[in-house]
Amino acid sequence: MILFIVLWVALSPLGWLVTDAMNMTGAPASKVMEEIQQTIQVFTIVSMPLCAFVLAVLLYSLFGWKHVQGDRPKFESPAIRTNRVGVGLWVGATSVLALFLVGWGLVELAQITANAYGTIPSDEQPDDEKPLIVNVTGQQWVWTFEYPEHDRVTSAQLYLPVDRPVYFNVTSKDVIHNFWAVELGVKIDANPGAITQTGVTPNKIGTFNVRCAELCGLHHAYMQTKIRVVDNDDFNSWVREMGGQKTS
């Protein structure tokens, strides 16, 4: 029990360290990513007691009986399967933990789906502000972003206005890719011959990352580009510089 408590206390900071590591590149930059980070932190924290208990049993068994000689230990430990208290505590604790994780996961999944607009068509989304439509195309080994409402301006980098809903139509020209806007919390397959759809609302100005999260060939690791989240005036200026027209 002493070893278990010591390990639990020692491992507890991982709940915050894991989100600090995610924040090193600027996350979260959307409400979706905030929900994802919160879920990761909570899941890490609530799993620490179970992790500490397993490690305590492992270490105690490893070092407590390492000097035993012969085929059998001198003293047999009591069988766990006949210990009603032990079995009851183990089944009860893990059941409560599993129910909590399932409940939390279902609630967060619904919240994230709502923030990403689910599968609602762009012209039926509930937000008062009209979303920006961006067509995302993956191919070995680059990303292309097209803005159909701005004279079909295309770019190798993803430019987005802050605090405006964005709706992505994602596809591929060759093999399966995965469009991963890291700090925005967007991650969806890019399939050849099909369009997958998702959305997000960037809420932080800055430079973020797009990567491919599906093994797609020799240069998969280099299939990445930048996201530039800017204010609305800067976005409209960029559209004009690219030869498009401001439409909102």
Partner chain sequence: MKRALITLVSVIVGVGIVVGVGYVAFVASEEPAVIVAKPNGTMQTPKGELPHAVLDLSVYPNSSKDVPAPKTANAIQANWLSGQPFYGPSTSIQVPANSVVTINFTQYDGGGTIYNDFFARVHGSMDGTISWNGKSVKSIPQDQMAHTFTVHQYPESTQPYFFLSVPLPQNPPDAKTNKAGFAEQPQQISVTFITGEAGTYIWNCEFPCGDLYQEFGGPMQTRGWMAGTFEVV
Contents of the next structure:
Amino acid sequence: MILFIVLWVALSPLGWLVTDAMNMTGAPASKVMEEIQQTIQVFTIVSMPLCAFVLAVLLYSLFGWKHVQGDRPKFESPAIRTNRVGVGLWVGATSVLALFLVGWGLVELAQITANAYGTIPSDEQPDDEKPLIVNVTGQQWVWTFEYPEHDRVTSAQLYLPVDRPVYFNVTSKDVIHNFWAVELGVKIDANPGAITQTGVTPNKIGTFNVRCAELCGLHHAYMQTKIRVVDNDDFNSWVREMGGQKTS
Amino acid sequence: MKRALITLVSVIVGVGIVVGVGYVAFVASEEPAVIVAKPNGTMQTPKGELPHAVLDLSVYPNSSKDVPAPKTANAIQANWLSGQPFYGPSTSIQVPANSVVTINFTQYDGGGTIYNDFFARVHGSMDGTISWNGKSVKSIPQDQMAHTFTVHQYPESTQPYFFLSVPLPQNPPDAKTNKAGFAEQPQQISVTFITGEAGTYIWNCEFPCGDLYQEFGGPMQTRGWMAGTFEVV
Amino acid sequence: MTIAPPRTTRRSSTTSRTSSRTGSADAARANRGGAGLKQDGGGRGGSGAVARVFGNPVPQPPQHGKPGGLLRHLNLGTALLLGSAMALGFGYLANRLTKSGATDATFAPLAPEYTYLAGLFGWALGFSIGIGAFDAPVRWLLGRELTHADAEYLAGKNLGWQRYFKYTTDHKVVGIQYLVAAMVTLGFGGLLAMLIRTELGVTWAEVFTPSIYNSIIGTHGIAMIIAMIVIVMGPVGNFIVPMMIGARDMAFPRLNALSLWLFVIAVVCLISSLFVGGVQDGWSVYQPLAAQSPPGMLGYQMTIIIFAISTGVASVNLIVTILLMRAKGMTWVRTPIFVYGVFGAAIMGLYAFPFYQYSQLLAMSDRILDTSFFVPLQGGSVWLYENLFWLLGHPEVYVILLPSTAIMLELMPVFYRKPLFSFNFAIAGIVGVVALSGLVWAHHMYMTGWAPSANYPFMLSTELISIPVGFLVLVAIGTMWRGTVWTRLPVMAIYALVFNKIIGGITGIYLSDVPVDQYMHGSMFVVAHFHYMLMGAGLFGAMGGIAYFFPKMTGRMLDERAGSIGLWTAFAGFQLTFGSMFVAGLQGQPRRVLQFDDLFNISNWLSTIGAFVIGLGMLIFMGAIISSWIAGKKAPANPWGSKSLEWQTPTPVPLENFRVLPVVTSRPYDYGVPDPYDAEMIANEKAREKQAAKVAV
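So the form predicted on its own is up there; where is the form predicted in complex with its partner chain?
The complete assembly is shown below, putting the previous chain first.
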């Protein structure tokens, strides 16, 4: 029992360490990413007791209860065939855990989907902000971003204005790629012959990464580019620089 | 004792096999020799006066007696890639940092329509233009493309962002070709760009000039043919 | 003490000693041809010949030629010769028949493709003919039935070491053949893994070019998957399961041999692909990327097509054997848990592998016949491929996981000397996994945009499947509870297995959650998770199982010191490698990349160091296996004091396994529980003695 508590306490910092690892490049840069991180933290904290319990039993069975070595066993252990309370507790605990995680996940998913498709107004999305639309095209092995509302300005880097929702229409010209805006917490496959959609509202200014997360050939590892989240004025001047006239 | 010996021998043999196969794969991975841009005095640029370097590259539709195909891992791959276009003399390119570099392309191949017109435009050159047979242009018509020279990002955030894309026009379908299939009067393209701090990048062609699905297979996916490394030192 | 009345054996803790005495005498008699076959010498084919099989006369069909017929002359050597000859021949023919310079609509040269495909086909056909796989159909066509002498020859009777190189039907021989073949494939995959980690460890340069690196990772993946599917079901499933259920052989012995040799053919196809450009598209070879790859892709497709047949055949064999050939008295309650595990895995393999085969057949057709199942511009769908693939891809990981978990649960009672905790929940866990495994595949496709609203139900089913898997962990720790552990190598592996399974299982829960998967999909976090499950739980469990059954399968004890050193070295390296890999994934490193941001350098250096440690540990373990096989201590018939049927046979196991088929009267894990039959018999004895004493007086 003591072993169990000790292990539980020892393992708890993992919940924060995992998010520390994720934050090394400037994440989180959007509400979606923040929620994802929160989910990871919650999952970690909630699974720690189970993990600690199993590890405690493993360790105790080696060092707590007896063990023998040698050639031939001359012992018999207590013939515990089953233990209703133990089994009931375990089944109950794991089921509750699984259902809790399912429930949390379903709610999260609904929220993120609302952000992505704008179907349900969510509180993360200010109503007066018109979303920016970016057409993302993956091609072996370069990402190109087109801004249809800004005279179809196309660039190899992704410029985004801060605090404005953006919808990505993602497709591919050849094989399956995966558009992963790492610190924004957005990911969707780029399929040839189809347009997939996702959306996010970046809420931090900085430089972030787009990586391709689906093997797409020779230079898959090099199919990366930068996201530059800037404030609205910088965004507009960038658009003008790229030859676009219509700004917002 | 005998058992320990056999175990030891097994381990050593195992390590030997791993090292051996690794070495074979390493040797097969050898890329073409690096070509370095030659220093060529200095040039005036919007960023001041910078040292200038020049590099010559050619694009061939296939190999010939005078222009052998790039080295391949084995004879089977050579067979598989025979008749496919490639860049010469090498695809491993080195240019100096903090300089202005000019690359002269001699393009001997025919072409067609590019799938993504983003790459029919010039990106990343010093003034946004290239010189096409002497004329200064910002893009090549989408249906007259042959290849591109697109340099892009190594997944390294500590090195500067660099993106250069040069569209290379086709030799028209009715152009005269020599016995090997090379155009007798190839297209001459020249691009000038400024390099920043040192970094390693890679480049590849973005025009479907290979084979198989979307013509992006074969040489398009082979280093030494239509893809290579680009080092800024 | 007297043995039980004739024609029955029952489990008791002392049976091991007595049965080995009688068993070896029987084995000697059997090997001297004591089964009493009377037959004519070759050629005369006297009908009306009668064979005595275990004392019973059985009329025989006419004997054509010497026993075994053509198979007397066919072995691995002839198979290799014929396979290579036909590969070269078909390839040459295809080359000649293809117009020089012919290309398909996308300018790909046709000659290399057709040559390679024809070569592969020739190899498969030639090898099958050369090893004798067509012996059975040809016999059937000619109307020649197998006589008892033929069947004994096929089973390798009196053939000595040669029977391991022939189309032998004896399940024990097939088990050993599978063990060697699986270990070779594992070694091949492990070799590639070392190369991968070298590349990822050298963060400042490209050691291999991207195309070679991509084909190394793809081939590593598929080789390991194939090897892991086979590593427990093959050796242990074939060698041990029939003995464990008290049968003489599998239900379809010739199919058994077929499944093994098809496996060998498939692995050679895979290795050959490395020389023709490799498999550059991961192990999942998504279309349409695979439509751009060099001819090596045909090698992959052929490998899978053949391997799927091998697995299908093996699954059918296992299912029928387990359903119909259990010993008398072995009700489902008295069936060992390993049999359940193998049964569940076989069912999953049977329904899932056809999807895989189908996906590769369609892909091959796209490539060779210019169809467009998966080519979007011509009306195909990339999502179709992904669905077909993952319909296999998910059950397949349970096909890997279930047998090694079941084998661990099987041996735990032996080493803790207490019954398996909650046998019913172990069964419930296996049944739950099998039932749910077919309903969760699209969790690999959360991010494809295939059907965003489908993400909800798949998330539910995926999180639910953690519950039956949890039952198996419950049974394991329940068996450990308050048990004295006999710390020998096989049971130490279970500590490694449970530890890795908990980490793998919990990280799996993260991935099953769609929002979290939105970050984690396609990152190294996924790679670390499945290595924890498939390698951490799967491979370490398999190692424990092999260590456990080693004495029965090879007649020698596995060198425990070397084996333990190997196992724990590999375990330590494993934690370092894949623990750091979790960190790399959290930081944002994608999968299948050979160069990456400086940020991930430290994690990758640690992973690489760990990987070399794993390699060393695995080599030591393999060295222990080899050295023990050659020069190990000779093993007694039941070194672990197990009560289950397979240990009640002598070592080396005679051809017919049991002189007399056993009848089962008690549950398999009744350690620490007094045997009721024992008590009754002792009471009867006492009563008889008292009676005799009374009479004497």
